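Read the single chain below, which is given as C-alpha cells and is the form predicted on its own.
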Amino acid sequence: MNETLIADVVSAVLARLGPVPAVQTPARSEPSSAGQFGIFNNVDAAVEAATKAQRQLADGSLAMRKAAVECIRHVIRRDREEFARIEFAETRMGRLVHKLAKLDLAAIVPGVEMLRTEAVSGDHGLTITEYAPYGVIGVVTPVTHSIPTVACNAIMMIAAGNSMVCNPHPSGAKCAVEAARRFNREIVEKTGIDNLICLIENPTLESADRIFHHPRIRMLCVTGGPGVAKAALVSGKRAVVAGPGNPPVVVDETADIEKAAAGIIEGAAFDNDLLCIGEKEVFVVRSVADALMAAMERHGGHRLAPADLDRLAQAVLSRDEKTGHYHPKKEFVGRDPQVLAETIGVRVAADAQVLFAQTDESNPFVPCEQMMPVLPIVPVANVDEAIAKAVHYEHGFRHTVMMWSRNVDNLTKMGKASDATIFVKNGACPAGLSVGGEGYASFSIASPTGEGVTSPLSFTRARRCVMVDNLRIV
C-alpha cells in the first residue's frame, strides 16, 4: 500500500475547490461538541462512537432501521428550504431552486424496502442468502451536492444496517455538519441510538487519511474526482468508488430536434451543471446541427461565436502543464451563465440557461468536465463518427452518455461502444436517475468499481446460512 500516494492524491482533491468561502452560521445551529449528535473533532473519536451506534443497530429489528431512515427523510422535508440556503451560500455554487430539487431526491432514494432473501432449496436442504452490514462505512463527500449526498448515503447505510463516519469536502463541510447534527437529534429522539452518523467537523486531509486507513472501518463510499477515486482503490479496503464522468451527447439525423434541444438545455442548466450525469459536449450529424443550435437558442440556450468559446475556456480554464489536461477554475464551478459571460465581456439576457457555441474537438471544453453550464457542439459527418468521439471524450470513465435518435440500430451501436454506467435515450440526464425516467435515484454512481447507481445492497456483504437434509415438505 502506497500511503505516500494516497495522502498526495487526497490532498489534491481536498484542496481542489479552495477554502472554505466565509458562511454565516445557520440560525438552528449548537455549539459543537464531540460526540453529540455525530460532530466529532478526530476520526478515532468517531470511529468509536459509529461502531457503538452500528451495533446498537444491528442488534435491533428491521423496524428499528426504518424509523431511522423516515427520521432523515422527515427532516429533510422539514428542512428542505434552509439546508438549500445553507450549502447555495457556503458552496456558492449551482442554483438555489435547484438545491431544492436535489433535497427532494435525497428524501426518496430506496431504504429498507431494497433488502432481500433469497433461499434455494432441493434435495439435499435449505439454503438461505441474507444480506448482511459491513459496519462503519467511511465516507467522503463531495462539494458539488454536500447535503444530499451525506443524506442519500445515511439513507441507505443504515438501511443496510451500517454505521458512517465522513470526511465532507471542506467547502461544503458547515452545512453537512449541520444537516447531520439534525438527522442525529431527530434519529435519537425515535430510536435511542445516537452517531448512526458521524461527520469530522473540520475535515482535512489527515482526516481523510485516517479514516482511509482505520482498522475499524470496514469499507469506504468516496464521490469525487480521480485523485480521490484512486486514493479509495489502493487503501486495501473493499470500495465504492463514485468517480468522475464528462458526459457526452450525440444527435443523429433522425432525432427529434425540438425535443433534443430542449432536453439538452435542460439537463446542462441544471445546477448549472455540477451533475456528474450532466451533458458536458454535444457531437451532432453536420446535416441537422444548425437546426439543433437554432432549437438551443429557442430553449433558453445563448449562442456565442466559436472565438468567444474559445476566450471564455481561456478565462474559466486552467491547464496542467504536467499532463497538459485542463480543470475548471475554482472561482467558476458551477456559476450563472451570466457570471461566466461577463469574464469576456459578453451580457447575456437574464433568463439565458446554457452557454454553447459550435466549435471543433480541439476546444478545451470537450475533454473537460467543466462544471459549468457551457456546451461545446462539435459537427461531424455522421453518427458513426459521432459515437467514436464521445467514446472518446467521455475517458473510458464508463460513467454516463446521452442519445437522440429514432434510429434503434445507432441507439444500440451508441449503448455498445459506451459501456456506460447511465445511457439516458432521448432524455435529458436527470432521467437516469428517475426524473422524468423510471427507476430511483441515488447520489453516488459508483462506476469504478461497478455497482453503478448505488442502493443498499451496495453495502452488504452476502451471507449464507445452509441447513442439510428433511427440510422440504414437498
Ligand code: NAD
Contents of the next structure:
Amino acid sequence: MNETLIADVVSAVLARLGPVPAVQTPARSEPSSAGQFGIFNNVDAAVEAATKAQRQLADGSLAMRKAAVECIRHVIRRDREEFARIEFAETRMGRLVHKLAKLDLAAIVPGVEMLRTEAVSGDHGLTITEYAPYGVIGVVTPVTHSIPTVACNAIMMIAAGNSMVCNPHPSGAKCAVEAARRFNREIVEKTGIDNLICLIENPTLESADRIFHHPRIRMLCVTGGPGVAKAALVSGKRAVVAGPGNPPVVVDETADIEKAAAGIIEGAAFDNDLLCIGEKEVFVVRSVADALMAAMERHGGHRLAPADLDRLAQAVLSRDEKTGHYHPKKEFVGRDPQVLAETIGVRVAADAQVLFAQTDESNPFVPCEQMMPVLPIVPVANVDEAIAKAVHYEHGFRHTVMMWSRNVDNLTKMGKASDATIFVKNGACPAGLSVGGEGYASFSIASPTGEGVTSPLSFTRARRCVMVDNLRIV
Ligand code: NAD
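Having seen the form predicted on its own, could you give me the form predicted together with the named molecule?
Below is the whole assembly, all chains and molecules, this chain first.
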C-alpha cells in the first residue's frame, strides 16, 4: 500500500470512529469556578490562594495534613468509576478498566508516614534533621494519566506540607479540574483549608511559563515528554523532572519464555501502553525468538507480518523532517489494537491485547516512544548485543528497562549498562510501581533530576536543628 492509500485508509478509519465524545458534566460540578475549590483562570490568583492555603497548612498540625491526604484518598475511592469514565471520555486514550486500576494506585501513594525525622546523638549533644515543606509547588501533568497524576502529586506534596498550582495538559484538563474541585471541597469540609490543590482551568503554554517563572513558586514538578522536561530544567527553579522514556525489554536464552511472553503482553497492554514505564520494544536472543513470539500469541498478542508493521508505522507515526525522529500521531496514542490494525486493513480478534511483529532496528517503532499497544520484536545474536541495543534505543533517558533471564551475571550486566531508574527483572512493567512487585507507587518518576520514584520526601527541604552538649539521655 502506498503512502497516499494509507493516508486515505487512516482518514476513513478516523471518520468512522467519529468525533471525540463530549465530556459529560458530572452531577456535582459547578458551571464556573474561578477562585473556589482550587479552580482558577489565571496563575497569579491561583498562586496567591495557594500561598495562603500553604501557610494555613504549615501552621497546622501533622494530623491536619493527614486529614487532607485522607480526603483525596476518600474522594478517589468514592468517585473512582466516574473519574475513570470522564478521563476516558475526554482523552479518548487507554482502557477504562486500567483507568480504574491507576486511580486505585494513586489512592495508595505514600503520605505523611514517609517523613521520618533523623537524629544523631553523641558527646556533643543531639542533631535532628527534619523534612520541611518548600511552599507552593508548580506542577505540570500529562494527558496520559491526568487525574492520577494530579491526585498522586497532591497527596505527596500536601503530606510534605506544600500546596500546589497545576497546569494540567489541555486535553485532559476538564477531568482534572473536576477531580481537583472535589478533592478541595472535601478538604475544606474536614480541615477548613481551601485551595491546597489549585488548577488552571484553561491551561496554555503561557500559563505554564508563568508558573515556571512566578517569584512565589518555590519548586517545580513536571511530568511529561521532552519539551516540558527541558522547559523545567532551564527555568532556574529547583525542579523535579519526570521526563520521557522508551523502555526496552531484553529476553535472553535462559529466560522462562512462557512467563516472559505473558509479562511482555501484560505490560504493553496495560492502558494500551500509555505508561512511561511500559514495554516499548523487545530485543530477544535469536535462539529463543520464535518460541517467544509463539508464546506471545498464546497470551493475547496478535502477530503481524513484518511488512504490516512497516505499513502500520507509516500510518500511525509521523517523522519530524528536521530531526528525523518519529512521534506517535496524536489520534492513535493509546488506541486499541483493533483500531490500529484497521488503519492498514488488518482485522484482529476483539480480545487481542497487543500487536507485534518480528522486525529489525530500521522499523520506526524501535526508537519511537509509541504509546500504543504495538511491539517491535528484534532478534539479536546474543545477550550482549541485546543489552547494547536496549541501552542505545532507550536514548539515555535512564528511565525504565525490563529483562527476562535466569542468569544473574546477565541481569547484573543489564542493570549496570542501563543505569535506569527502574529495572524490572522477570516481571511486567507495573511491578516497577508496586503492582506485582514490592515498593510504593508514584505517577512521577524523576530520572533527569534523580529523585527516582517520587515520594513525599522529594518535595521537602532537609533542615538541621542542633543542640550542643545537651538533650542526650544516656
Ligand atoms: P507532553 O510532553 O505532550 O505534555 C506533558 C505536559 O507538559 C502537558 O501538560 C503539556 O501541556 C506540557 N508541556 C509540553 N510542552 C511544554 C513546554 N514547552 N512548556 C511547558 N509545558 C509544556 O506529554 P504527554 O503526551 O501529556 O505525556 C506523555 C509523555 O510524558 C511521554 O513522553 C511519557 O514518557 C511522559 N511521562 C513521564 C512520566 C514519568 O513519571 N517520568 C509519567 C507519565 C508520562
